[in-house]
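Starting off, we have a lone chain in the form predicted alone, written out as structure tokens.
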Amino acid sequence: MTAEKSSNTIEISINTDVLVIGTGAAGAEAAEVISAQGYKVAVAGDGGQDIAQSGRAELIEGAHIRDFAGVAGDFRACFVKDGQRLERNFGAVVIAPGRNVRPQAEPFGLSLGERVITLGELEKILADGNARSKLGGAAVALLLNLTWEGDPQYTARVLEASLAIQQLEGATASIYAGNVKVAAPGLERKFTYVREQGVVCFKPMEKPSIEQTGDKIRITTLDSILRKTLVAEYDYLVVEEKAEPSDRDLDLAYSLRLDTDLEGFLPSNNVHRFPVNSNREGIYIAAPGLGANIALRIKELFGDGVKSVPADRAVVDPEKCTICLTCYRCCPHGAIFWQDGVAAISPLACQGCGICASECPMDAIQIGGFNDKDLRRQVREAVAATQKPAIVAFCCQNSALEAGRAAAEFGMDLPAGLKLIKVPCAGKVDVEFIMQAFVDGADGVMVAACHEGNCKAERGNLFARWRVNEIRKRLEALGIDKQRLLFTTFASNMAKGFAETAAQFAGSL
């Protein structure tokens, strides 16, 4: 990846081939669309030779990654394949995520048999013409979300399957079911089909109670909509079948440093990484009907193949940089590598948060349109112009900002002594800055941040919240009262909440 600085921007040149991993349905759409594009797609992993006939996408079978590094429209991709090292460079990295799964027949004191089944094996009832006559004039009822929080996949499954059985002869589906997942393009409108042709849907207030008696299911529930308990008998039923990220998964963020869910699946469960992205520039996640998203997110990044970028996105002062290691552990994209001896910062994979900076021990890092000059020139003019009580508050850009600026639109009641500094992310915040605010005479301090799971840092208001704890603790010592600060969070639609906020802290001063 080659650049040339002008006096704004930097011209990098990007590697425009696309590594997609995952032979999948998910993966064998992704690769179908982005080489519809023009780029050059590479498929790693295990069968997939329908992937190869098509001429699509070249097809590494059997190969497995062994290491990754780089940043995006610079990726280095390590496999091995039948014992052999191969080395490839790539612009952008699909991961078509597979899954491990568990029957959920124990959780209900029940064993898997003929009349209780999984999922995946009625769907193989269904596609097989011979045995899929055995489900004629059948009740089955099929289970959805009860012992796990499912995915909109998931959803679209147990639907399929419930309107097989009821167009069959004489054959009836009910499906019981926690939370319905219909966040995918056209889930909701067919789970609204479904019901149209006859599928019952009940939703319990608890998990109900079934038993095995010979060769019926009774099912005993309290229905939330009919506010009564319901006993009904069935001939099969079709337990949930609880998905688990697979090993590969696993190993996949741990090498590529993305960040899964809580129960480790990808992307995170941050709102700003739906449908298709990761935490990482050039990385994202596929699923099934989300190749279109994909393409257009890649071509986003690759265009021709030349991308214009601010040049100080994110400067790293070589005279100052100790080799720490600080800024590339905290960065939240994995932009930060290392070049000649320091720290180098990728101005593509960059987010511009400011995290690495305000954690740089030797204040090696400034962020473009946030150095650290600006920011302290703004608190002492921030502290000087206000009324009292004088409240400086750090809003992050993409969030309290926001909701502080619309408060002021609609006249909401604000502080006269409020003001409000902008910062990139609340997790450049510095330490310094807030106690140059209380030096220059600040009644109050503000750092106001996005909500868990909402930071497009991805952990920027974590890393805020643990500063203004620390610092909290610095005031008392120092005999100052704590509550003069103050951490909280806001979406960018809440300038009520903003006002109200703003308020109460102020007349706690």
Second form
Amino acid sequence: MTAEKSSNTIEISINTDVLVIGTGAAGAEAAEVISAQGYKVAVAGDGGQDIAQSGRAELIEGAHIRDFAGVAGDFRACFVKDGQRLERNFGAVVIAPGRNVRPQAEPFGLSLGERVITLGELEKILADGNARSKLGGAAVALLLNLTWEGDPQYTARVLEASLAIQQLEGATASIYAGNVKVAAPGLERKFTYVREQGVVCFKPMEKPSIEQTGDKIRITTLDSILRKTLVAEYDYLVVEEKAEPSDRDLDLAYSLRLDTDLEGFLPSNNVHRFPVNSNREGIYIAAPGLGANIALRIKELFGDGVKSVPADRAVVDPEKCTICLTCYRCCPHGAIFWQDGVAAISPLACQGCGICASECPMDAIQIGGFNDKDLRRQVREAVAATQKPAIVAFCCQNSALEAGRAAAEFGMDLPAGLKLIKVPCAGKVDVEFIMQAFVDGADGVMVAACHEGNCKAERGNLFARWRVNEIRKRLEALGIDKQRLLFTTFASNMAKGFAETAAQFAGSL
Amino acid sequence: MIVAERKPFEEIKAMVSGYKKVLTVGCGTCVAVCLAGGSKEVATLNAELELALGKDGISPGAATVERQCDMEFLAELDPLAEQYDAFISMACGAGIQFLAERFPDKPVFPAVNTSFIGVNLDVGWYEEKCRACGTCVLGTTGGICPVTMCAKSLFNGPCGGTNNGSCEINTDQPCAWYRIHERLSAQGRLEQIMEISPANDWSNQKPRKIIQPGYEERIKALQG
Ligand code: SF4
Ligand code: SF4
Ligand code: SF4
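To complete the pair, please output the form predicted in complex with its partner chain; the form predicted alone was given just before.
Shown next: the complete complex, the earlier chain at its head.
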């Protein structure tokens, strides 16, 4: 699959077929725009006849992923379809997430029924001409984001439904909303428009109390704008449908080795990534309206099917590798696999964070631009050349390094003996480097990472913190003051904070 | 694999005190995989020794061989050995002893405690699975080892202490024989639980040797 081009880049030929998992609206949209780019698309999932009819994509109907392996440009999916195994290769994968829906009547002590319905049920009634008439003249209350975080899509549905009610003869809609999520194109405008059309919107300061007596629903709420307790009666109450990650998505996250956010939704949050990217190169998460973004990312990844990549981003020495799988398990980007009895790293999927290199028990992995020999030499030089106290500061290039350099540029006071050593991610700071710095005579060592939740490599900062904590214990056991080793976090714009922390640290040594 | 844990530093330091030239020998197999004795642990331990004893107190060397339980790999250390007064071995107990056998005139100190035969649950997380009893009964116990998991290492169970899935010693300890019952019944071969496994011959707990089938002749020839 790879051919050498020059000593530092290689050309990789990429499989440019795309697998879309999920036949819903987001999946269909992604399939449509990706195939319009000229790539072959297969959609797997239940239903999806419209996709098959469009002729834009192949439909692998009723197929569910059983096993999944490989890396960007060369994924191998094994499906089960009608009890048969089916193996296919793809260069990229798009997941259209599914959601489980949990009606939120119970948090108000209510149960669903004729008068207490979910948003989904309301939408069905509104869509059906006969059923719709029963809402004529009715007062309807809709709850929005009172029992869960919510999202713009849900807000849009509630606004749409309210408007439809408001337009029925004699009917009125009132919305009781927590935080209204409007971060989607045109949604803010829609919210204003809906209110102009007569939909009343309350913003309760605390959870409203709701009682049902016969056919009437009474809502008592303390409104945060009017600062008054308001009581109103309605004919119908539309409770929220709290979205939860579907079981299928949780399974997919596990078998495709994807991180989820705290609530279990794909993808995990990372400010350094585009919203459609997952933690793995070549795997994207679709949402309505984001198809074009995904198509763009895929085009960037595939190009015309041959890609030039740095050959030395992360390289395994097959002589040293004992195939312990530590690197495979630690790589936050799923870039590592094994082949011919040793670990192998995909130069396309690897992001060069260096976490694997620092975790490898055999020091078998070298990172381009940050090889161990160079870093060790830098540590030695830093310690030898500096004034006292000699401080070696390992700085993540995405945050602390920028902050430290800016502090120097702005002429802020930095300890004279402080030396910054650039690392691709704090996760690259090896136990050995820190120990070696002390052996070489450093008075203090600082490991400076990104803030928690802000690591470009997802959790390189966590690895760094765990290691520092472990080494501090070891230093203590050696009779060395553990305060001489500091773990700290910065954002790249924190020049002043960097200078203060460094000065404080130097003072304490 | 064999799972080991690094010894507390104080213990290692006490053993090597007084030896200036020490070669720390890692092993690239089980102990590397369980993150206790590969080349990284060797480098880290040496740094700890230098920090604690000072560069004048100790000057440690580093070498990691493929496997310390194979003499051919230990032979690679021969040219190095004469430069050192003592060895630290980061291998399992078997490797440590084989290293000591290779260099009988020099002290060999263990830097790890060999803990068990186990499996990898996640990076740095292991679980014991087998006690090397020498009479494996997994075939009739649904693939669950009663010697390891049962507090009494019963070959036939459960005993009267089984307690809603837990062992009588405490509720966090699963009852091995309860699990065996569950697994065999799920596989539709529960009747096998009635088969009596004869008591193990625990006199086999003296040092054992194994010759794999097909190698008997070769070894007989070697032994002359
Ligand atoms: S961590 Fe190192 S020794 Fe283990 S599989 Fe990866 S490269 Fe090989
Ligand atoms: S450098 Fe980072 S992204 Fe690349 S293989 Fe190693 S852990 Fe994975
Ligand atoms: S019965 Fe248990 S201890 Fe004995 S060999 Fe089998 S797994 Fe190991």
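We call the rigid core whatever largest set of C-alpha positions still superposes within 1.5 Å between the two forms. All values reported here derive from a predicted model rather than from experimental measurement. Residue numbers count along the first chain shown, from 1.
Relative to the superposed core, residue 377 undergoes a C-alpha shift smaller than 2 Å between these two forms.
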